[in-house]
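Below sits a lone chain in structure tokens, taken as the form predicted alone.
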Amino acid sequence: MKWKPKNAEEGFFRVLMFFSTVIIVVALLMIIISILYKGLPALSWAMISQVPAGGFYFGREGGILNAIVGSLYLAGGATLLATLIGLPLALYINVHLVCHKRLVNGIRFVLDLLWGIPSIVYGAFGFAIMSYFGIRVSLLAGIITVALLIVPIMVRAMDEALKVVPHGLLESSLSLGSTRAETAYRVFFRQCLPGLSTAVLLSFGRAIGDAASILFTAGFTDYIPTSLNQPTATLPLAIFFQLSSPIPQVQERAYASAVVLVFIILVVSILARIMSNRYQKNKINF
């Protein structure tokens, strides 16, 4: 048998491929197992259930409750507020302007270009604001600058998962007399709730984990803001700060937090796969 250039291509990609998947996989494992080995030392039940103490960063007592809280309070807000604007305008996108062509393109375009903005920049933009207005760093302020880091985001990961719809299932349902709106809420999404799910699940991943956005917006403090005109600390922000510190026992601390915030993120991932699972059945086939 002859050894043909096509088969050769075939090879190298496969080749290039699975160099490639180990590159990433043992990049991941290094990263967690290192996190894990300098930040489970310096883990205790007080450091996740107290706020800190006077000279927390200097090596004293405390924890880092006030972060945990802030995060979920932050990140938790800025995906609600996200999803109230994206998910009505990915399903608009994809059954009332499915025939316009040029114009989704156009839209899905600016998305994407809004997704590739640094995020120090949706800080910056947020502050500028917050001048104009007067408003002073806050909870608010940040979760609506962290809305608008993730709306494209998530507008397009929804976008994706709304596009293997078949144009065949929008056909039918509007031949049995529904309108398009009964048809995106009560179809397509109840055929892409898992592909959803995903979308919100990243959104929430990437708000929870980014600092530049709300470095001049929701602020830092030691306390659990009670308002939403209150700062608030972030775990990303508490890792920040603690790194920068050059006392050893505050730069352990700081790995301790890196775990706590990527528990954090494997239990929603969890409880998106268990919620698309228990949805999985509503989806269409055919």
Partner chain sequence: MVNKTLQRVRRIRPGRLLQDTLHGLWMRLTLALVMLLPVLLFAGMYYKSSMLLQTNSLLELIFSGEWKPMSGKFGFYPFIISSLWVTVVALLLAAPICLLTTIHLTQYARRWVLRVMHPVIDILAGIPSVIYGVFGILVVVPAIADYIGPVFGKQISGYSILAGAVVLAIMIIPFILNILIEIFKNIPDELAEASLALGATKWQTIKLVLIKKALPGIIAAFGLGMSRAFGETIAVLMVVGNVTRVPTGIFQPGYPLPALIANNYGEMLSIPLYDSALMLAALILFVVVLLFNFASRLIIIQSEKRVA
Given for the second form:
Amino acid sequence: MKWKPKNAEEGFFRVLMFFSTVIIVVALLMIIISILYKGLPALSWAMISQVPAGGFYFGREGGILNAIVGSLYLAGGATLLATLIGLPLALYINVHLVCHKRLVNGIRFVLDLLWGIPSIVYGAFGFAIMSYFGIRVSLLAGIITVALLIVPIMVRAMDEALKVVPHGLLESSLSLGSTRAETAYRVFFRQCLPGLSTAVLLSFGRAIGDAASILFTAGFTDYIPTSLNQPTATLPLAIFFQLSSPIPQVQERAYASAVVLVFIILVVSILARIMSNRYQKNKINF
Amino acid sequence: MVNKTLQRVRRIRPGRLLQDTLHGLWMRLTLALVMLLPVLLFAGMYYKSSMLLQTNSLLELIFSGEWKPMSGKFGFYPFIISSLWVTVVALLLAAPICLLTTIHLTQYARRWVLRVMHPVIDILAGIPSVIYGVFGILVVVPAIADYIGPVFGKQISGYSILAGAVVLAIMIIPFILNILIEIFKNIPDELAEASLALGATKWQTIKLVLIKKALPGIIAAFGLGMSRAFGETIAVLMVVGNVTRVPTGIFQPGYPLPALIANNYGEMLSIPLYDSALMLAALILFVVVLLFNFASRLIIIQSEKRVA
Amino acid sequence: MDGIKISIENLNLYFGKQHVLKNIDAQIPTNKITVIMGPSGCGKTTLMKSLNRLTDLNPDAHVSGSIFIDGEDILQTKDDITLIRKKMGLLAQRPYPLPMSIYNNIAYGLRISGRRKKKVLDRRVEHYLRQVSLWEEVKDRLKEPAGRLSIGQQQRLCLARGLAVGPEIILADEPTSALDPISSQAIEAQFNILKKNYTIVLVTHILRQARRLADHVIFMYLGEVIEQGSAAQVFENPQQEMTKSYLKGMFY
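Starting from the form predicted alone above, please write out the structure of the form predicted in complex with the partner chain.
Following is the full complex, with the preceding chain placed first.
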């Protein structure tokens, strides 16, 4: 290192700063290495290609395909539902309401508040609603709960991309005789496609990783659900349940499941990067 | 020609008009839904927990240490204290690291450090909480049982407040860091330049000008981090021990509110008041987190206004 | 045709409590270039934007008075606002091409008004690109994103895009301020040709540009119309002291 501290105090703090930064990197490395170290040996083709066979939870054959597919269904469904709500909302704020500055700031404030609400609260709320209406745990209930959880995240992420669109583009589009909806879905949507797709994938990653909100709403089962009314297994809960087993083989499978989950999350975040570069094509750099 | 245009109201093609109207309607509906969500959450949980509140006063429930669901005694004190312990300890661990790293990254770090740290922070922020839980069980708990505990002369399992706090600290670091970096970047360069021009050293400028300027934002970022920690469920639940007792030290097991809800909800519906009590726990969590978020966000908005 | 295309009567506009346009009375002749000039911040752009009611976007804006276009008051009309805007092509201070290909930038306006036949679109796109002398430069890369064009080309594309909607009026808000001299010349040359078929309203604070292009002049200062009339009259024989000193370059 080349720096020469002007005094002892600065030098001392710069060493501390350096170590703080290192600690963060080390923490990430430790998380990834410990999971890979314990999980990779237990990972096998059977693990990810089969549903649990009889006695799976006592260490016998089978895999976690039910949880993998269940998680993809759940996160996919929730992301789809959240996009149906979030995209129009984000566009509405930035196209229709763009000049109502105070209103928009108020909406952003509420979204930020919602973003901070813990997922267990959504889970408990979802369960309360379900029991009130007599709905049983199911893929659909899980999808709705998770969608509510990720909508604020998605809208704020989309909002970040949309709010830098210059006002002139809105005026230009309106001057051509576009309606507001056309301006939103044809012009703003295309201009922000990179940011919007990143927002969707980010939300998908959040949806597939969350456990507390689906604990009481999506249930758990050994089968791959064939309809929205059936309960579904999910990866985070599969990890959680297997890890609380006293049987070592089952615990090892939890580590292997963790590897699968981390892998999916990484793929999603890499995909997010690729997508955001790919859709850059038509974007105008103002 | 003039007369003709005056006679008839002209409209764009009906199809386009309908499309615009329908889109506008749906957009407004989504806005209404999302804006009402906090109210719905509150109302739903209040409705469910009102049964317990009818027979017990809120203060009584919060300050009573007796948790015996079978005999209808619901004292939240141990859980609330556990929550406070893990949250505060997590913040104490995370805060200095976050602040130091932020100053490092925004004031001193070379380009390549930033290029490494950006994805590191992003990945940390994207890791699901259950993975943090697994990491806690694999690394943090054994480390506390085998190394840290013995240093303090304790024979412990490792499942403790400290384990929960360490895991939480790592989880909230990327969250706080992102806010802090944003805040430090928003401080106009002129401020630092003015200080340097007066003959202050870089370190004096950071210490006396930048940190002072960013202070409200720093406090708010820590507030947001704390509320995030307060509501985190699965990761804490996996390493904190879950023993219903008021903890008195960081090496003891605890049982925070979210863990209480997660562990028991959906199972104990045969006891109607139990259901109500757990919903009250969720409501307390909701209200506390909301208030913390509200105050912190307000501070951030205020300080942004002052900069602008 | 020597008629009046736009007639503004007693127009007042407030942004909140700020009185931005004060008792504006002005006439804009058909198929001429009318230059609105004045120092910056005098309400030129606002006046222009109220012509196609982009001022509606601002919730604090409060408008009273009348703007007659072809004898119809667009502030009172029950017609759909998008139809009024379609009558006027807008050229902004800097180009805002749509985030799509060069071809689609032109075709966009045609498509939303219901023309979808490929052949028709192809012909129109070529026609309007030729009209702004951009065709030769871009005919081999119509599918490329519009963002890849140079700023000057982008501005001409925006002009063509506006023409494709079939407007009768062109509103240009300091359209050359972001352009290099050569592109500016090209745009100015276009205006001189286009005025045969279009009524052009040009906002500028460049005095020389105003002198080069104007047939009719509206001079504004602090939200008021100080003087208006034919270019010859206003430039050669201004009646107001304010106009005289502005023309001498006393203030900007």
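What we label the rigid core is the largest C-alpha set whose atoms superpose within 1.5 Å from one form to the other. Positions refer to the first chain, counted from 1. As the structure is a computational prediction, the values presented were derived from the model and not from experiment.
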item	value
Residue 46 C-alpha shift between these two forms of 2 Å or more, rigid core reference	no
